[in-house]
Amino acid sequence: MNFLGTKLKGVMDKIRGSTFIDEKTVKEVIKEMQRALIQSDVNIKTVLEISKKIEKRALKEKTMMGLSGKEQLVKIFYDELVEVLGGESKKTFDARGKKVLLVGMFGAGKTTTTAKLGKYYSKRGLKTGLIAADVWRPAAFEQLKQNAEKINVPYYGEPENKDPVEIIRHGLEKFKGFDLVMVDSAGRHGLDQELITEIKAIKEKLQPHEILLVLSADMGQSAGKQAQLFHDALGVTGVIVTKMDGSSKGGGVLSACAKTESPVYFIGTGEKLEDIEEFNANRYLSRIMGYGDLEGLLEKVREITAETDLSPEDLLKGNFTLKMFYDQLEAAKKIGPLNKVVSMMGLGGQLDKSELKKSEEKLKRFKHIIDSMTEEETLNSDILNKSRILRISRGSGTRPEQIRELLREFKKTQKMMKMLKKGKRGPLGGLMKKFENQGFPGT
């Protein structure tokens, strides 16, 4: 939960723990929200507006059937707040059969980007490929070529030469039928006429279906002056917004892009370049505030198990085995650190740090274990005795009591398994009923 999620849910919890709704109970945590946003930088004249939307609507509209004044007021507060960080998504980014260019500042994190949308989009089924048209920063051709290779993504450039529209043009030729070609462009410290007339010759040769750009959270207020800018010298058809992951002044650049009307697509969660996700408002309120996100959890998830052997299916057939149990975890470990997980889950701040990094360390060591073991180890546990324990705790450099607790781990897990495939709902179905009655916001 960052800062202004912490705030914002402050706010709620002040609401929810009232004795009774009245007009001095809504200018109070008016006020508090008020400070929040501003601390977060978002513009004081979009503070304002949204200060008096709420309290016109908590004192004059009539509390919906079903609900209590509390609620009402929760509800009110969630939804505008929704509105001033983009409002409910009224279109999705289309990639299939587009030329997309990239443009933006110096730092934002555009050639990252561009690597992270090539990955993100040939996940899901396009030939994609990269041009790195940034012939000014020295390491820029480096950097897209690195990541392009490790995700298996086609990339092109030239990086001795100093012509990015030439570069373009061999660029389309070598992706010529494929899905979806993304250019990466130079960026500048500002937005000069030097640069504007360099992405309008790009502009012009490539001919791009979507301009986005890439803005970074820690930019604040001054985020909407750029989109504004950029987008009077090219129009500019979306943004994306990186450094999510660490800014409190998330909050200003994505009020400022909404104030200008340019349509979030994408926010980066992350330094991996598997860490970027389409925006959705809702979704993103609901997680920084601590109540989650189990659509985005459970989109990785999927995303995941196609890209590994393990199925749902496949866990649920004959017995349960180490072998099995150590896919679970090499699965778990990309879907990402545990913390994030929990995050998107909506116990972020209810689980002690210091137990979460105690937990990854375990399921680590557990890694290296399964990896001391031989096949047939993997294949049936019940054949560990004393003497193979402590052969794998040599080769894997831990204690036999800590083996003997994976294998404790294990058969909960192996016990769980056969509860499921005889139907039985056990412990998972009552974790997902917790879910259930969690009645998250703005659902």
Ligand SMILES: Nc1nc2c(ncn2[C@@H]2O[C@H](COP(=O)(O)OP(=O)(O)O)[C@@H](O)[C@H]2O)c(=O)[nH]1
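Note that the rigid core is defined as the largest set of C-alphas that superpose within 1.5 Å between two forms. Residue numbers count along the first chain shown, from 1. As the structure is a prediction and not an experimental result, all values here were calculated from the model. Compared with the form predicted together with the named molecule:
- Positional change of Lys116 between the two forms stays under 2 Å at the C-alpha, relative to the superposed core.
- A displacement of less than 2 angstroms separates the C-alpha positions of Thr269 between the two forms, with the rigid core held in common.
- After superposition on the rigid core, the Cα of Asn147 moves by less than 2 Å between the two forms.
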Given for the second form:
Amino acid sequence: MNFLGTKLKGVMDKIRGSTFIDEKTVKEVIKEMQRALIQSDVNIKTVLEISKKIEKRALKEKTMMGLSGKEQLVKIFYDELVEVLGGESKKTFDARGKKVLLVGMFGAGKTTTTAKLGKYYSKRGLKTGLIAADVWRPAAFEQLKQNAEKINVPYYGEPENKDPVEIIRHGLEKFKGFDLVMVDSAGRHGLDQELITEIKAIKEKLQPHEILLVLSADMGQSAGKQAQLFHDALGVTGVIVTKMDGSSKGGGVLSACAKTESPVYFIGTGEKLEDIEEFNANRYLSRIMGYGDLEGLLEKVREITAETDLSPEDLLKGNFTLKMFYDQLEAAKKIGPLNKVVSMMGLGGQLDKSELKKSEEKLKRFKHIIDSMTEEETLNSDILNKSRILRISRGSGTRPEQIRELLREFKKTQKMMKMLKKGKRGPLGGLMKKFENQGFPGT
Ligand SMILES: Nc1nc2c(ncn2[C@@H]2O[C@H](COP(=O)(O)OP(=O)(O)O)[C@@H](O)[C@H]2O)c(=O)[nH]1
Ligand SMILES: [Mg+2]
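Just the form predicted alone so far, so send over the form predicted together with the named molecule.
Full complex below, order starting with the chain above.
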């Protein structure tokens, strides 16, 4: 994992490691995140903006049904960090049938990335050709040639020719009918008029579908300005950030590019030709957070909250009945198979398969039991005497002691509800938090 990833993972681990989410914890985690982002080169103003947003949401927003306080906090961090790193992913890079031009400063990683993408797409079945159009750097052709030979991807170049437009013309002839043609261009130490004129001429001849700007992660926040300059001159369609590996910080470049609205399509994560990956802020963060499919889970939870009108406030209003307990189980069940939910919550390591299976079976059993009760019984569990329990046992195909187990768990929750009402200082009082952190029984 790269520097930014490691830092952000530290923040998430801090949330996960805390037993109790209160104002103090929220503030501590935000501090930790500020450190992580600043160390990763993200602009201070951006860091302060996101901190404010997270704090406001974390202290104000009601915890959603089916989510613990911890998960809610992770979700808030996730939402806001995605925004900083490039927003919800709009599109992935579509390479088939494309001519792609790579541009960027000297040393940014254009030649390496051209070869990396050549490998990436030829491995995915696209007939790919690489054209060496950097006529400035004496070794540029040789560098591309060596890499292309290593990965067995056709290349074209004319080491003696100083006219990139001519080289491209010949290269396009050679690669006629290919699925993807990628062109490596020259860079400079600064974006000067001469370079712009040259790349414009290349663009005119090549008529590329995509112009990808290659930036290096160690540029930090200045990346945004450069992206803007290149964009104004050439119309950049996307960005590749190289050197996201090792000690490179990465946060500055990603956040700077997010502001220019150029999608970051790939990140380079090492010197080897397989060290490239598609970038997508959501997926990147999900992976860092160790939540395989966090977004999917949250989407479902959103649906559930829209369907069941059980809110913490409602739960506190009247008497907590078996019927409400049942609704909770229903809501929890809708989130999906329990093992999936558990792994999404980052608890995968703590529950082994057989335990998971047991919890899932218990949940199902509870549901059958409550289904076999009369309305009166679900509203007032005190009337459940021996003969009623026997009847329910027969109706639901369960054993009487399993019904008593359900009643015990229900009573526990009911007691907690009573405590909540007594100790309530508003619906989000400390006890409510405690309850939310523990989660509902059966979940
Ligand atoms: N660690 C690391 N090094 C990279 C990465 N991409 C490129 N480089 C190195 O950066 C240097 C410059 O790369 P090059 O492709 O020649 O840059 P160009 O001048 O833009 O064509 C080379 O030493 C590459 O090995 C990357 O993702 N990670
Ligand atoms: Mg080069």
